[in-house]
Amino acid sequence: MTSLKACEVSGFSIERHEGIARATVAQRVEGCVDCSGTGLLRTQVKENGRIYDVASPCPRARMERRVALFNDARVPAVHAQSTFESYKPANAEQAQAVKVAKEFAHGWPSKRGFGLSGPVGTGKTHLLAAVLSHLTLEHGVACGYVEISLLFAQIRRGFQEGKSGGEIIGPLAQLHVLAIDELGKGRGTPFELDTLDELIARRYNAGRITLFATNYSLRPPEGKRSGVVTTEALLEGAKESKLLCDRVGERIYSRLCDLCDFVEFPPQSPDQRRARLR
């Protein structure tokens, strides 16, 4: 088999740009031998005393392709350089959330998804943002991210302009993995639960890969509630609750149950964006 040289690309950066990590490629190097804008490259294969011709995608061209879904993937500014070695465990769930991180990265395409709880500054968007730039970059694999108080304030402005809420979910539902932060945050209101739920329901029906990170407790709930309890009073309990099946409900807990492994955070982890400041 004889072949065209690959068009070199001497990689990309990564940068802060209006809130989100953005990529850029590299200038092509003085004298490469390019696809002249096709994308393609085109290659002989003898077999069987036949010469084909056969075209296969131009390096150049493929790292285009996974540097625009990174960049469609919204990996939040401050995280535009995080990765799994750049994450500094301070105990052992830490390390076992690094493990997890990595091997769902490495070992793509993973079947299940994973969850980390813990207190605030303890780097769970740090791993989300690592693992998001994994598949994208390397993999070229769709993912997404969204904090879900951001989610919900974009859909209350989306009716003011006449859109609905599954124009705005349809696109989060059908990405191959998304990363949900903050999960649990907000006031609690049927309009953010019934929004959660319809996005967890359409991810889970379809058999998409979620991933999450929440600052309430895995821990499902002690005991059944036992009585009648109107919906109401769960709401107003809910959001004084610790919890997070109490926080998104158990039709949304019981679903991630399904979906995601579990990592907790041990509560006196230390502060790593305090830290940084000593």
Ligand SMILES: Nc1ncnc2c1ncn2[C@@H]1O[C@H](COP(=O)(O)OP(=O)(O)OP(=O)(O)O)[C@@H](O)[C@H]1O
Given for the second form:
Amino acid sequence: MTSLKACEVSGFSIERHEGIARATVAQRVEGCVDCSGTGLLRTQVKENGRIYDVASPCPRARMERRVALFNDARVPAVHAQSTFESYKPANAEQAQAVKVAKEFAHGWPSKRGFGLSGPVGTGKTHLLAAVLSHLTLEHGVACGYVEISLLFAQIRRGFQEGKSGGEIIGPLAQLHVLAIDELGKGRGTPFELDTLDELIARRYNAGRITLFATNYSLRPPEGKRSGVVTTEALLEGAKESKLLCDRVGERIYSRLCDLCDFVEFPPQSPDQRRARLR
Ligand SMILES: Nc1ncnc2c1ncn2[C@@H]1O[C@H](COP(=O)(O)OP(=O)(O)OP(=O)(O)O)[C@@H](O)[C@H]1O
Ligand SMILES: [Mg+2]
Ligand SMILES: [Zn+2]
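Can you swap the form predicted on its own for the form predicted in complex with the named molecule?
Everything in the complex follows now, all chains and molecules, and the chain you saw is the first one.
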């Protein structure tokens, strides 16, 4: 475990642990001298000649809860340090993306999510991670991060242990904010599309906020298909398509349009992973 960030003011540090970013509080509430580990600070106030006992939350207990929320969000370890400040836009669309993400996080409670589309290494996951860190640690919001193909794999493994897909999707459907990464990736099998449909539809119906990132274009479908098209032909066409709507299907795409503001980076946006090699 390597320490990446130590924040003495707010009393926690963030490390990389087994692929996810993990925060630890500097001082646990258990041994807190201010609240004797109860999580509540008791003070007495005098009003109209009478003395009242007043309880308020101990800041250490609050920090411990927020750190637990951050850890439950499962932000990827490589993005343990990703912040809005460290994101350097290379074009107007990326400047727009950081603005949308920052306003979304700082303006919490926000009403609509956002979706980012762009080539590899352009900081889409970076911005999702910055939002989740901010919401959990600064606002105490229950959040989650999932990479879609890992979720499919997790559900498939669950089947072998007798778990239904719904059991794994249930908790993700409930979270106040869920960031779905690598949307559109996968083989586009009926199992994958049904899983994604269930996740998005449940969040949509529950009015939960959803964020996403994708390498596919967010452009609307190119005209209505006419004539009779078989499911096989549609699935085959979707494999080749560069459009997210073709990859995830009209039902899911339509709900995403309602759930999220879209920002699309131009194809020539620089890959920051490659830029590091120079
Ligand atoms: N505009 C940027 N400013 C600062 N750092 C950036 C920027 N874009 C990317 N990075 C950094 O480059 C690396 C790759 O970024 P990230 O993983 O967010 O890319 P991505 O768009 O999610 O790519 P992919 O589509 O491959 O998932 C990260 O370390 C990230 O912090
Ligand atoms: Mg990414
Ligand atoms: Zn305390």
